[in-house]
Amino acid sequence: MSSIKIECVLRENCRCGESPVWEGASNSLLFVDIPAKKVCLWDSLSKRVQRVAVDAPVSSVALRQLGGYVATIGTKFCALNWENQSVSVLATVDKEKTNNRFNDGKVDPAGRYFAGTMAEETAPAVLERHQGSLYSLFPDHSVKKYFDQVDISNGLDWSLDHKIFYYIDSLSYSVDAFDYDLQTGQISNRRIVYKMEKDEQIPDGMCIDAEGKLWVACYNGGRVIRLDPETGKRLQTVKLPVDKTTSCCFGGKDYSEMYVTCARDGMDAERLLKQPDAGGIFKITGLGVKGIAPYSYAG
């Protein structure tokens, strides 16, 4: 696995980078800084960067088959309309947790943007603990709410055949599986197909290969891993010049490229100095294994 390339392709300096998506339509990679409260797209072609703000922490973004954007920020699903950088609101969750924000966040293959949430952290990953809980935005905007009792709503993603959704809490340290039914969106059987290790650190942002394999970025563990989510082993290590590493894509013409996020916040002066790149976008070469198409927001 010699091959394996890793460069830092975007230095944005991202306090806490996240949710990287590929829009294959504009070889784009669109991600957001979430204590920045902004939605970020670069284009692979230009090396140019264009930035929307907001008015609360973003903490995913997804295509929407409509055309622009839908987002999760603050507490509520929006829709961004990228042209006149406008933001509307399409559901508002949480509202009685004054505290919480949504974290990371998904579409399924039948259209539904999943997101779940998490209390605001007083430093990265510390925050009250139970807070959060899994929704889903169905394409007439009605949500529907999977489970409370969430410490950190992170990675999730379904399998190639549509049958089983995997979802990440970080603070339970393991990737979970439910069995999943497509047709009306429902979820059952919950269990662990991963145990992270000591030195993978924290679960974070997930995506799933053309191969129906696993990768996660580890959070202050600074690699992505790929695991195989039906034996529980883990298949690799790629390891990156950061320690934040918050989530993955695959993207490039034809999604054999791997782009991992990563944040900055909460590292001291001396960490800084010792990883520049911390808070940029990193584009991953040579894997051997390809990705697969996001999925749009049909609402």
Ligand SMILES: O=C(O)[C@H](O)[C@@H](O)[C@H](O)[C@H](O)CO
The other form holds:
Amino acid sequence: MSSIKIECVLRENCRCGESPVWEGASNSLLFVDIPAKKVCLWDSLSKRVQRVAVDAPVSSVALRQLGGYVATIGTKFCALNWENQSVSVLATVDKEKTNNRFNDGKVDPAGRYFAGTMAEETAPAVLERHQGSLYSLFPDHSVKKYFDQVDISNGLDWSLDHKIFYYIDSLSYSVDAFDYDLQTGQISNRRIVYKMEKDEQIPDGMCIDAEGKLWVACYNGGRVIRLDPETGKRLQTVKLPVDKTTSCCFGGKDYSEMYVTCARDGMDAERLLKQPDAGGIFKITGLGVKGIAPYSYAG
Ligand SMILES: O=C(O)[C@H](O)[C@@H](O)[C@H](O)[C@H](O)CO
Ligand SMILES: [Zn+2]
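Next up, the form predicted together with the ligand. The previous block was the form predicted on its own.
Now the complete complex, all chains and molecules, led by this one.
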């Protein structure tokens, strides 16, 4: 057995930390704090953080082949120039839904930026139902809409052979799979691969490991779980010292470390006293499995 170590590497006090992405070229972790409207870049060597403020909730961030990053800000797919901190809009969705915003997003193996929307919450997981949709931004900046009726669009990733797209609508309490056509970006044949158990609470962000197994952050469950999408079985549970674990990614040397984001919003003063690292960035080592490098947006 490997010995698992969990460490809060950055006490960022995020209201809702999300979208951790490892940037190998800079040995850094990118992430967002959605309601705080900021994108952060934590240098794992110097331990320093750079922060860029934007003008609306920023729900995901990803690498861009041209340099800089892309991010979902409000209901816009945007390019983010890190050097001069400027944002340019690539496309806008849900124009008629004024209370909507983007939520989780990730780039597919062909360089398309997938992200879904949701109604803005009045409290964690309290919102008008069925307002969200799933979209992708193609490299030519055109937008494809896949489906609507989503509650909280979350965790997404692709199988190692790129033939399956994994997706979470949080309030369905399940992890779903679709057949994926990498050439066209089409999805089909939705099915459930895992149903959350009660104490696992709300499924949130997700990533795949180098063995094709899924890691799901459990919001209010204070853990990440490892799932076998082929058998539908949970293989492992790793508990963290914070309840509101929101997302996870692999990073570090050879992608052998896992980074986990979490939230403070929705915790009362007493809970916050017991969980002083809530809103921080956690590093898990000793998992004995590696991840894969993130894909970069191709437009
Ligand atoms: O980051 C997200 O996915 C949502 O924006 C968050 O608000 C919470 O994770 C959600 O409330 C949990 O269901
Ligand atoms: Zn999320």
